[in-house]
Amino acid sequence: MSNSVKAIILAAGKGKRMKSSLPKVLHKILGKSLIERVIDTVLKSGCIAQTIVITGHQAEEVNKRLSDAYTDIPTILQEPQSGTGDAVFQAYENLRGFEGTVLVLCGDTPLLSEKTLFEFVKTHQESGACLSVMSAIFDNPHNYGRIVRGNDDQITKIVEEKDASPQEKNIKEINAGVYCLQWDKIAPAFFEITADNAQKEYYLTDIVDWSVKKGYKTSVFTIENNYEIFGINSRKHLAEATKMLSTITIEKLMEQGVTFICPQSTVVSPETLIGQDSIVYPGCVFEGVNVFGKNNVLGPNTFISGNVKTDDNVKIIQSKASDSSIGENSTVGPFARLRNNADIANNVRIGNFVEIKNSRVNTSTNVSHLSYIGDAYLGANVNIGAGTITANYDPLTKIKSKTCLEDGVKIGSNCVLIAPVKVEKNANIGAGSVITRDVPQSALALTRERQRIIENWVEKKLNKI
């Protein structure tokens, strides 16, 4: 296959029937935004050496998002939006001189894949066609143009539907909207293409008329699975595309030997690993990025935003993290919360309604109950009793401080521990302490009044009232 392939991805529509303030390609879908999801699969393809965006519709808002996750995306702003045809037509001067494939595909459709890509690049350029469309069948070809076809059964055009007559709404066969064009001998089409339609539009598929009447080779390639040109126009379509792009997933992951209790009942993004004889338990949504090691228990009603890693023989119970590892045989929940550079050890246990946030906890160590560890260091066999706060954050200067619990410290019950503060090994805090000052090793801190003991106190206040 050759190297001198371009990839030019629309994304100026404004998306009407989203009904949002946000431009349609920036919505998510499993931690992803439409357009991002279309982007990394032009790039897993392995075969483009470039990507174009086409912007248009809060162009300066879809720019950020992907200067902030790309380095190197080019974008193009179509003003005003004037068709398909029209924001093709936008890279034109980028593409002055170029004599290679350009592949053109739409931000919104996300559950393109690469392998697909690749196949359909490399059809094209060993057919030799100046021009090749990607195409589907379906049974129910409602609002998607329609592939026409000659009596030698080679493509004479594409017409959209609002433009289609009574026999052609019956063509089952559809436009993807995915071509492939050598491009010096297609870019000519954009300066003779008109917009004389019902919507008064520069189509982009009258360029495949265009080829047709030049007499070049203008192909199709029919692709095996349809839902990939699913394309996202509505909250509705975002809510099927999301379920599928699921499903998809959740399959493979049980071919691979993970069990999902409940697999209607789960959300999984393509890009989490789950490791053999793990358990997902019913409610559980993952989000971005994960990899969950062998034997883990995941769930019920657990959510991973992602960025969270485990080793085998983990679980995480009716809790919620992001950006966190946590260690082989180690528990976390249930109703805890890991965020922020959570870093937790083997054979940890985090419990009920404790949050862990940027900080350590080292092996062998317990913060089983009604606790905040926030910018700490946990050391090994360390136990947090319950209802204890580290205090990392000073609401006048904005500074957050780091507290240091080292190996063997043991924490009674309703501490707050201010920091900066270090405990050093094998020190002990009474029950009820506020910790201001550094802990020597093995030493006891009190801070709590010594108890009082006022006989008949309340008969007395009684018989005062």
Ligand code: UD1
The other form holds:
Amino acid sequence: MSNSVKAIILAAGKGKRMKSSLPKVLHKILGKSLIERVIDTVLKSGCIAQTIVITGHQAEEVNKRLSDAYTDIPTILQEPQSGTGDAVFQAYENLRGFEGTVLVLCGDTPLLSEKTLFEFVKTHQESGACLSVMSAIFDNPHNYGRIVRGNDDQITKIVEEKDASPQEKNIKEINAGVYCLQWDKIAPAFFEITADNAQKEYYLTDIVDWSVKKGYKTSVFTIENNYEIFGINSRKHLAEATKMLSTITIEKLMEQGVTFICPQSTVVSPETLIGQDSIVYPGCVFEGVNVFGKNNVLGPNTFISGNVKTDDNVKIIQSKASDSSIGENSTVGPFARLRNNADIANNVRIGNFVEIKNSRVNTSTNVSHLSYIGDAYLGANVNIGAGTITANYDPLTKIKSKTCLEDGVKIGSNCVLIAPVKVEKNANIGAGSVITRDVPQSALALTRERQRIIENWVEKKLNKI
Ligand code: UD1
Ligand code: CA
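Can I get the form predicted in complex with the ligand as well, since the one above is the form predicted on its own?
Now the complete complex, all chains and molecules, led by this one.
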């Protein structure tokens, strides 16, 4: 692409139709906020030199999220928020002397693809237009601005729903809210647009009418996948966008050889990769960025909330996982929970009602029933009996300590390992023990009382009564 391109993303609006204390653009779709979806699309399009975000309503929260997630996305405050035209105008100083293309997008249209964006910018620059507007044909254009075309089919203006005549309301071609501006030509428009409309706001859409009247070439880029410019203004829209994005992702994964037993009951983020011949049972939700290997069995009812990686032949049944990895041929669940850096090796079994947090579990180790393993290192071929827990947290000092179980260690059922503690290679712990001191290699540690038998105790008791 010849000219340099800067992007401005509008994210200052209140989003009052969301009825939320959270800024609209921070609402999430499948684990990623609306604004991050738009920014990532811009970054991935590969044709943008700089991206600026206009913030306003609850700017502090939006700015914080952006500085946590990105290193080089400057924000400009729009205060008060008097319309989309006024929002772009806030970048005027920043863009002084810039002679390239300014791409304007809304922070509430998260389904736009990088391919569409790239094509749009390319078409704009090749056409030599001063202003290009992205449009789409909607069966139900309600609430969007309409593209008004003259007798020669050329765009003459954009009219907002609230300002449209009954005839204009019948127009099905809508304004996507994405524009390319030849900045040095179009910038003067921002001094001339007025707030003389139904919403008493400075409409960005008014620059179209301005550009046409100036005699500047003004073009429309109509996209085919019109779901891409779906704007989020309400909770209903949020649900619809989630459904659309998930459905497209599932269809793509099915084409790549993944079985979904009931796609309608499954929700998958576009950042989730699933290997060939995996089977996803009903009721699964996969949010955030995840990579599943080949031949996995996932679900039913498995909730993955991001940063989960599995190798081939892994099963995760009726379980919840985040920020964890699982090696080849390992099984998790039913009813297990992996979180905060659970690092599971190959051929491991994490069974019913087991929680693993910030722990490494090595090859061929079993934690099969009713356990909590936190801040621990479990060697290879370790067996953890049912009901065993690592007591990693001291509520008085608030210090968390580590448990280390070396290769071949066997822990009987219902043991408590009070961390910090180390059990050396091949040592055994008797069932029901509370272990507070390190156990040497190949030893047996027992802390429970010896069993006593009182003969005929029941009869004696009854006689007394
Ligand atoms: C806008 C367009 C409409 C288009 C639709 C596409 C205008 C006047 N209308 O309408 O033609 O069909 O998008 O989705 O532009 N914002 C600010 N500052 C403000 C007001 C809004 O930054 O003062 C931001 C919002 O945060 C939002 C975006 O601009 O991200 C669009 O604002 P919104 O109020 O949602 O506009 P729409 O009514 O959807
Ligand atoms: Ca909108």
